[in-house]
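One chain is shown next in structure tokens, namely the form predicted alone.
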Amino acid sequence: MRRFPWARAPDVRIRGVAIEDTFAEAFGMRAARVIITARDPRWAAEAAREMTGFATSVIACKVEAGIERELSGSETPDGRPGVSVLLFTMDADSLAKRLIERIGQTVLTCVTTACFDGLPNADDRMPVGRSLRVFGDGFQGSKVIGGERYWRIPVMEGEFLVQETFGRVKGVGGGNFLILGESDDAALDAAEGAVDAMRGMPGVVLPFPGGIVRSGSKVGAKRYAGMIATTNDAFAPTVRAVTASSLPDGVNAALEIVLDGVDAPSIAAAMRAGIDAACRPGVHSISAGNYGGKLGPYHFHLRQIMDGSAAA
């Protein structure tokens, strides 16, 4: 049917919850995954979720990090229970330098853990392993098996075991949804349930503390030359009287959720997933963030997303 460049498109609402008909704008990272292993899960989480501390945004953090999944014996190189962690940086050379330092400093001494690449069949390689074996001070040893080499490091307590290198693909970060909510409360309970809706689906991580930010950012500032990135006034509740607010009427919290993945796909599933969970009493809306096409290629356009027609 020919759409008037007049006509209004149709509204679209999930149980009640508008779904703005705007997008997500993404941006191209690169990405890798780390598999850790531990005698039990305590200790495989333990040192996940160090590896993952302060990495919400390469705006500061250099890296962007989260845990994907807890993965069983049968899904792990060695046989032991552990946890699939998912990093992110803007270039290349600045993953295997985070991986390194992060792996060294909070895997590496976590107890009875090992760390294991999770992306095999990536061409493009890191030698995160091989850069760590210096740490055994030349009693380090290694094994060749299955055509890949592992490192072994004997700490106070035994052996570290660390794969020599480790993949590296493109990834994509900074998809994004906006839940506006008629009260705080309602904004909070629907990015919980969208959280929820999304934590451990394949190829995604939340980086964000519980996966939920508050305070969604805008490129720029408007006041203090020099800032990166500045408070998202357009969408903060409390300011709404003295700037150009884009919160409808009645929308007094907005919360934000922003997904990293190894691939658009993912992101998309991911959104699917917690935006129909985020659809519920109190919420007036879904929105998204976006900077009309300019900051990356990787558009994803909420109602093609809940309509299952979305293309990235």
Contents of the next structure:
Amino acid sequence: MRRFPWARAPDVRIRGVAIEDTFAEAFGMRAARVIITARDPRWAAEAAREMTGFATSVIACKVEAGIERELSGSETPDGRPGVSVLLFTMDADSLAKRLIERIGQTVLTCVTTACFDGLPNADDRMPVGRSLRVFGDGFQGSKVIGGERYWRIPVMEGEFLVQETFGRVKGVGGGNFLILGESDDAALDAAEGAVDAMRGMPGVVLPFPGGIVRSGSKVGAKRYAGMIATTNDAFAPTVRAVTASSLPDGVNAALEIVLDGVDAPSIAAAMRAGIDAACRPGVHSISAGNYGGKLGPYHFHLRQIMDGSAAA
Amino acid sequence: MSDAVTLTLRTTVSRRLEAESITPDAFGTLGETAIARLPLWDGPHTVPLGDVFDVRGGPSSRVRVAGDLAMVDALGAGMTTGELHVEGSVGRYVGTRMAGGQLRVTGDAAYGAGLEMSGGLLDIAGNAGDRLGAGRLAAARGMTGGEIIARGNAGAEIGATMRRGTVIVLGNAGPRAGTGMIAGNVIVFGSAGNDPGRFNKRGTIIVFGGVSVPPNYQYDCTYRPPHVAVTLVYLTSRRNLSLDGAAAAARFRRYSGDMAESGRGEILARSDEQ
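Output the structure of the form predicted together with the partner chain; the preceding block shows the form predicted alone.
The next block holds the full complex; its first chain is the one shown before.
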């Protein structure tokens, strides 16, 4: 069939939900994977939840973090149950600082835990355990096991074990898609379904509460010069009449899913699973946030992702 | 170029021979004829390797040696790379000053296996003699890296004066294990003989069977050392050791010592308390 450049792109729908012909624009970040183990899954999860708290956006939290997945004893360096956590920052130096702060305050303090690097093949290493060891006030010791150095820091419960260095890789932050619902309930049901489908997928975390963002933002502000980010009024239904709205007729709520990943293919795979799960009755369409392609080097085109033909 | 070099003993060796020339490093660049010309030491005299061994293959850094080598010393001495597989028992000083590669012995190893080793893996399927992974007598420093596994029992003074690395004995160890240790690990899955860890500075001696802790060590607590769990996972997953499943969850009595030194060394003795 002959294609004309002025012809409109064909309508793409999944179970009746329109997939807009747009793309999510994402940025390069620095990523680390931390493996937290404990006597039982409860305490590994406690430490992981603390570690990933207040880590939704680098705008104010300095780091974005989330739980990647739970690990069985056969997947961890000490044979105990664990949790894999991914952390992301905008630059390399601050990632090391955030790891030292967060491991020191949320894992070192949590009973029965130990902390390991989850990126052993990364050449770029951060001296995390080497910095934390001084909490031992000279009573700490180290052990080299299989070529890796671990620090043993004496604590009131016994010993906290932390790997000397953690790997750092170039990751991708800000992958996203928007669920435009006919009602607030429909949008939330779809978003919850999307999150359930994406949770546990390798190499990806959803840093916002429950994996869902209701306060999507735009860069800068229309009225307040000092604001780095303000509400994404183009997708806020209550101001549809007084702003240049991007909401189609019949849409009464929009929710955003934000993804950070260790690489673009991981994000594309998770977006594919999430969007597919979100396409359900009550959802008008799926869109995505971008800045016209001028800011972020990673472009996740929704239609290409859904037909499996491209990743960023 | 061949897949491996195979040395087969031609006759029984009745006098001690020193075979420092048998290393994957040397064989990796030499052909069959050149390998056969390499010297073995019979006291002050040299003997061509080809007079003692039938040589097949080369160059290759994968070496297989077969025969009763109990009178052949220093196999793999100073090797830095490749694989040396010895089928049978070996004499003294196997893998001494070894810095890399893998050296496997299917039989027993006599005195001084892995002496002053600094890297690589020495895996002995049978028993090991005295001073496994130790230093030369009166040397200030013994083993400085790498791993030694003795799957049978081991003799006296294993890991003596070691600075770094790990010596693992799946059976029992003789007396004075870890004497003069500076740092590193000695792990004994059976029992350890008398007087372990004398003059130990910062080394770790882990004993899963019985151990009589010397009086110059002081009891700290009974707990689950997290680094022991990591070590066990490493040994089972990377070194194919099949270990007692309960070992990973075991508690250990921790003793600090030698108090005549800095007291920063430790003996971890598996406890029956759960």
